[in-house]
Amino acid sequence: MTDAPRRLSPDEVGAVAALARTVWQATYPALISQAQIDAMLADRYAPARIHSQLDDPCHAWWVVGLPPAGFAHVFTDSNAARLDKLYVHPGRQRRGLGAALLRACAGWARAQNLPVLRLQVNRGNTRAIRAYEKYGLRIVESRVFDIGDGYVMDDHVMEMRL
């Protein structure tokens, strides 16, 4: 596979942040406000934050494609791996890139001896929910998470045993 996942390099951080904006603008305007999209992108994709995670052995960032067409971020969270981000460019979806990124994250989690891979997905993001279910994740909880500044995430928590 020419688009096999590889670890994110520091020089690709800007490209990942730009890709995140492209994917979020294609996905989230029908689900959350533009102000919340902008705030979450600014927080979650701040270069200093990503660079610090690249240096932290409890975090792993993966990317596919040149330039990046998709990326994922997973980290240790108590006794589970938390899949925090998994996004693929809208024009490259449904070609196995997301599945490859998910496998890379699950493999990393197994190497950390973590028994569960867990994620949150917006309840209205039905395409993502169906994709995650296809790969073996199941909804275990649904709730609203207060993320500050008057914003919330209305999410399903999904997980799979590793």
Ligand SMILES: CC(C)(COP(=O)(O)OP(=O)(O)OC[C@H]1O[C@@H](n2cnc3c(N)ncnc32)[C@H](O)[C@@H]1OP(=O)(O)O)[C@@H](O)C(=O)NCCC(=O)NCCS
The other form holds:
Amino acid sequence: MTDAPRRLSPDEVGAVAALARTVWQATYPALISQAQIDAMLADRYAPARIHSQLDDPCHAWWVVGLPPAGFAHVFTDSNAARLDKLYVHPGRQRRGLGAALLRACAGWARAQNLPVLRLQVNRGNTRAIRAYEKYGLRIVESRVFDIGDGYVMDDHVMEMRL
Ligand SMILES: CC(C)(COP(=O)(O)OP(=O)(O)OC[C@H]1O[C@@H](n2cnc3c(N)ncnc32)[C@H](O)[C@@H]1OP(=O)(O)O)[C@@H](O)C(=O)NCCC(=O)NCCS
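Switching forms now, from the form predicted alone to the form predicted together with this ligand, please provide the structure.
To see the whole picture, the full complex is given below, headed by that same chain.
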């Protein structure tokens, strides 16, 4: 099966938001509250927000599979590429889709002449941390980030040179 990452098209925004909920519900209940999951999904996957990012050259969304089985979102953040989202359907994990999405994001970031790819990952998300280490990222900072509305994220910051 060919699953080369492609840029997300506007008509797939709803499918990606639904996929995000599926992956989040399989991943985060052990790590953060359901209220925080619901609030973050509503904020980060609001269709209007994704559509405006699709129109913004400082952002790039990638998707694999038809219908979408995984997606990633990277954007320019100061002089670094910020990998803001990397999610693969629970039934399709561990087959290299995450690695392919990461490569697409890193390639985009190199084309923007950005020297570093950076991300945040929940400190308890050991599978994702293992995946990121396998992709070549290293932990550079660990702290609690206040994201407002009474919610925090207890994260590692991980980076790789591009
Ligand atoms: C993290 C994630 C994006 C990786 O994508 P993927 O397609 O599953 O990963 P790949 O096939 O590219 O690489 C797999 C590596 O990740 C780690 N990994 C991924 N899923 C794992 C699992 N269920 N158990 C253990 N290790 C796992 C392993 O190191 C694995 O390498 P290996 O198979 O050679 O041992 C994906 O597992 C995912 O969506 N997880 C849930 C959501 C999440 O936590 N996203 C990151 C938010 S910061």
